[in-house]
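Below sits a lone chain in structure tokens, taken as the form predicted alone.
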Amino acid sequence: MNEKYDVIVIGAGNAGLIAALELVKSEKKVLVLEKNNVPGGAATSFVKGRFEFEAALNELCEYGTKENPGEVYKLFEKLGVNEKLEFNNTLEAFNVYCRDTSMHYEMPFGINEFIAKMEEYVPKSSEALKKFFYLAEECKNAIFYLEENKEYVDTNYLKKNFPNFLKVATSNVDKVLDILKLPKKAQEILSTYWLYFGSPTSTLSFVHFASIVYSFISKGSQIPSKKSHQISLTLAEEIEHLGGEIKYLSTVKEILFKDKKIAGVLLENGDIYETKHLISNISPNTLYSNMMPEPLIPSSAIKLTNSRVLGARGFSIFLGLNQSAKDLGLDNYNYYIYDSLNSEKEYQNMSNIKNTSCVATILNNVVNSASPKGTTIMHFTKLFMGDTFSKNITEKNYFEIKDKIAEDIIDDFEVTTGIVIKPYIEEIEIKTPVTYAKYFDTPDGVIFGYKATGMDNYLPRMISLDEENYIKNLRFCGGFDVKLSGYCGTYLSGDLAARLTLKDIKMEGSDE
């Protein structure tokens, strides 16, 4: 007989692990199926030579501290894992170089400190920036209210307590910053962080952008002292400790149905596990295309998925340097290298395979023990928009192209910052959209889920969440879900998927 579970989670990425742990703590019988041999998805590490590299995490937002906790801190506290994790605070909010103006801006954490520094760079910007942070805090609180009271929103309460939120709820970033009369130069510096949303400020929701930036500046960002895989392992260990099961090297071949209702999953090795409730930590594109009988997929689900635009593709360079960061002059944690601070221009430029805009991080400047003494770990993240990478490569030129892109990025970093690193490279690893597509099962190597634009911005998706529940008892989580991309979003997405699944189970019980 096939073993039965209350819930099966497909994929042991950040969101899947959070969802599974929350369900296990709610005394549900849970099985997590992971195709790789370790948990974590992007939250993992790998070893090359004498270096252990962080695979993906640049910085964790919404964690904060015990004294100033963010939403992720509160979630981890609820799940009982905070005391098993150790975090280090990053140095600065961001450190950005702009090639077309040859300007360099270094912005601190702390709202008052941030405003004061901006005033140095852009005189007479402080009043408008104060209004921005006031409005951003209101937007964040309004979002929290809507999420917690989604089934019944008191419009009078909303109007009374969040009147400005209602005025900007459907506006993009550029529009609201113009209304606030924030000088254009200050707008561009403030918007440096747009890259992590994968969408230019002309189409990015102000509410989403402002609420995240408010948390980022007010609570800082953190790096786990033992890399993001420490979080993955801790979550996995806690799941198993509480009676949940995780099966690695277990690829789901097909979702099984009985009388058009979810009945279980069939693995590639022939094993079958029964359940009435599934949580998918893989994209709807992959699940619908590879794991479901086409006649059982509602046409509305296929139509919606096909209408969404895939987000940014990832290209990463991992360097092990045989000199210390101090000796090399790498004094900051992050280096944003842009051709222009105009996000629309940068977004368009990222459709050019020769564009070298990127973010570089120096892990040793946050975690001293990140690599052997006298060495440095450096990580470059480059985004390609659309099919820029895939349409330019063939089987014959793949290695030549990826090596050339990496070389150009490193050369431009040296020219832009004046910091020489090439002679000190001991180890180098390059990961392209092809790598990410193979490891994460994401279409075309997407690392940012769907592009956040129009009705695919956070707020419209959150409001229409129940309407998108096309297949009963199937919930999605992760970077393609309503919380969008990034470590913070995926952790919170897993929490949301678990709560919705518990609600589904309760409703199913009441129907019976």
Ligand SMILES: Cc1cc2nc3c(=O)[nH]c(=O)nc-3n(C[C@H](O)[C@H](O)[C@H](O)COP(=O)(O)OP(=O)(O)OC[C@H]3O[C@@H](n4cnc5c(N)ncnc54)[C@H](O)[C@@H]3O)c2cc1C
The other form holds:
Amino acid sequence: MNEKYDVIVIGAGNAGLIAALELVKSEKKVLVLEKNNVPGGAATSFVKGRFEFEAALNELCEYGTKENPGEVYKLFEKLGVNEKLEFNNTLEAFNVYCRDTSMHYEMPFGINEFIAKMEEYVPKSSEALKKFFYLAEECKNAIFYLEENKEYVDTNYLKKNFPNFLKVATSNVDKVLDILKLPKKAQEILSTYWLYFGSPTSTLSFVHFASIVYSFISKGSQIPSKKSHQISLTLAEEIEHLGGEIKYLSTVKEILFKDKKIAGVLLENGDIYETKHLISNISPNTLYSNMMPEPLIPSSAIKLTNSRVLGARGFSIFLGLNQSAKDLGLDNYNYYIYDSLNSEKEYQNMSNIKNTSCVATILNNVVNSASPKGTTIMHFTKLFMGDTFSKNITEKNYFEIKDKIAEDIIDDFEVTTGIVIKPYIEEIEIKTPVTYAKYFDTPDGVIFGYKATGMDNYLPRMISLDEENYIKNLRFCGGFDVKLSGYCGTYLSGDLAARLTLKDIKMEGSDE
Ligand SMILES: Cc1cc2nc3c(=O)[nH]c(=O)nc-3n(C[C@H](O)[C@H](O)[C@H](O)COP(=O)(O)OP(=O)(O)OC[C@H]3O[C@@H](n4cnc5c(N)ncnc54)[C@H](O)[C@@H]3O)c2cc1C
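Can you now output the form predicted together with the named molecule? The one shown was the form predicted alone.
Below: every chain and molecule of the assembly, starting with the one above.
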């Protein structure tokens, strides 16, 4: 007899773990199947020499603090895991270097502090910036209202309480910042964080950008004291403690159907597990192309998936340095190294293999004990779009190319900041889109889901959630889903997928 579960979750990434925990808390019989030997997907750590490196997390948005909690804090509170975790506030919002003007801007957290600092860099920017934050807060509240009242949206309430949100709901960032008359230089500094959206401000949804930047500046960003693996491990332990099962080294090969309805999954090792409800923490691209019989995939699902653009591919350099950050002069937490503050130009650079724009973080400046005393952990994240990386490599030149990219990034960091790090490298680990494709099984080593651009962003995806639920009892979660990528989006997306699945189970009960 094959074992039967109320729900099977494919993948133990951030979203899969949250979905599973929420379901076991609702007393469902849950199985999580994970192809790797540890939970977390990207949210993990790895050891090299005497260093344990954080594998992904630079900034966790929407956690906040007990006094000023964000959506992730509230979710973790609901799931009862906050007291098992310890977080530290990062130092500054952005510390950005632009090579074209040789300028360097350091922006603090806190809305008043942010506005005051901007006024120093860009005189006469504060009134427009105040308007931006006012509007950004309204957008955030409007999104919250829409999410909570999706079944019945009271348009009069919407018009009365969120009139400005309605005016900007379909606009891009540039358009709204121009309307607010924010000076161009202040627009560019404010938009430093665009990189994590993977879309230039000319096509990035204002509502999406503003609501995240509002949370980021007002609540700060946090990182866990024992790397993000601590969060993943805590979630996994809690699932198992409450009776859920997680099977590692268990790669799902095929979704099984009976009478065109979800019936279970087949693993690569031949095991079969039965269920009527699946949650996929892996992308629709992977699921539809490799794991389902084609005739059972509705053509609208294929059309939608094909219409979406894959987001940024990741290239990371992890350095273990044999000096303290203080001795090296690495005083900040984050270093954005851009050719220019113009996001359109920088976005074009993401298609140039030789470009060295990147963001670097210094873990020890937030978590003192992140590595042995007198050492430093430094992490560079570089993003490429499309096939920029893959078209330049062959099996033969792979190591040469990746080493060259890493060397150029480190050299240019030193030249731009004047901080010397190369002689102090004790350990180096380079991860490329090939590594990420292999580890997460994401298409092309994408690390930020689908590009959130034009009309394909959070708000329209959320509004069409019901119409896009193409296969009964199959729900998606994670970086490729409605709440977009990043730790915050994926945790919240796991929560949403669990709630929708509970609703599906209830509906099924009333059908029978
Ligand atoms: C270098 C880097 C830096 C980043 N920096 C930040 C940051 O600073 N802030 C931020 O918010 N976000 C950041 N991110 C993005 C963030 O890490 C991701 O958006 C998020 O972790 C993705 O979570 P997910 O739930 O979509 O699952 P994933 O992490 O993609 O996990 C999916 C899981 O499914 C498993 N799986 C795949 N196929 C199968 C199969 N067939 N059978 C069973 N299991 C399968 C995989 O092994 C994996 O464990 C970064 C990512 C990277 C890589």
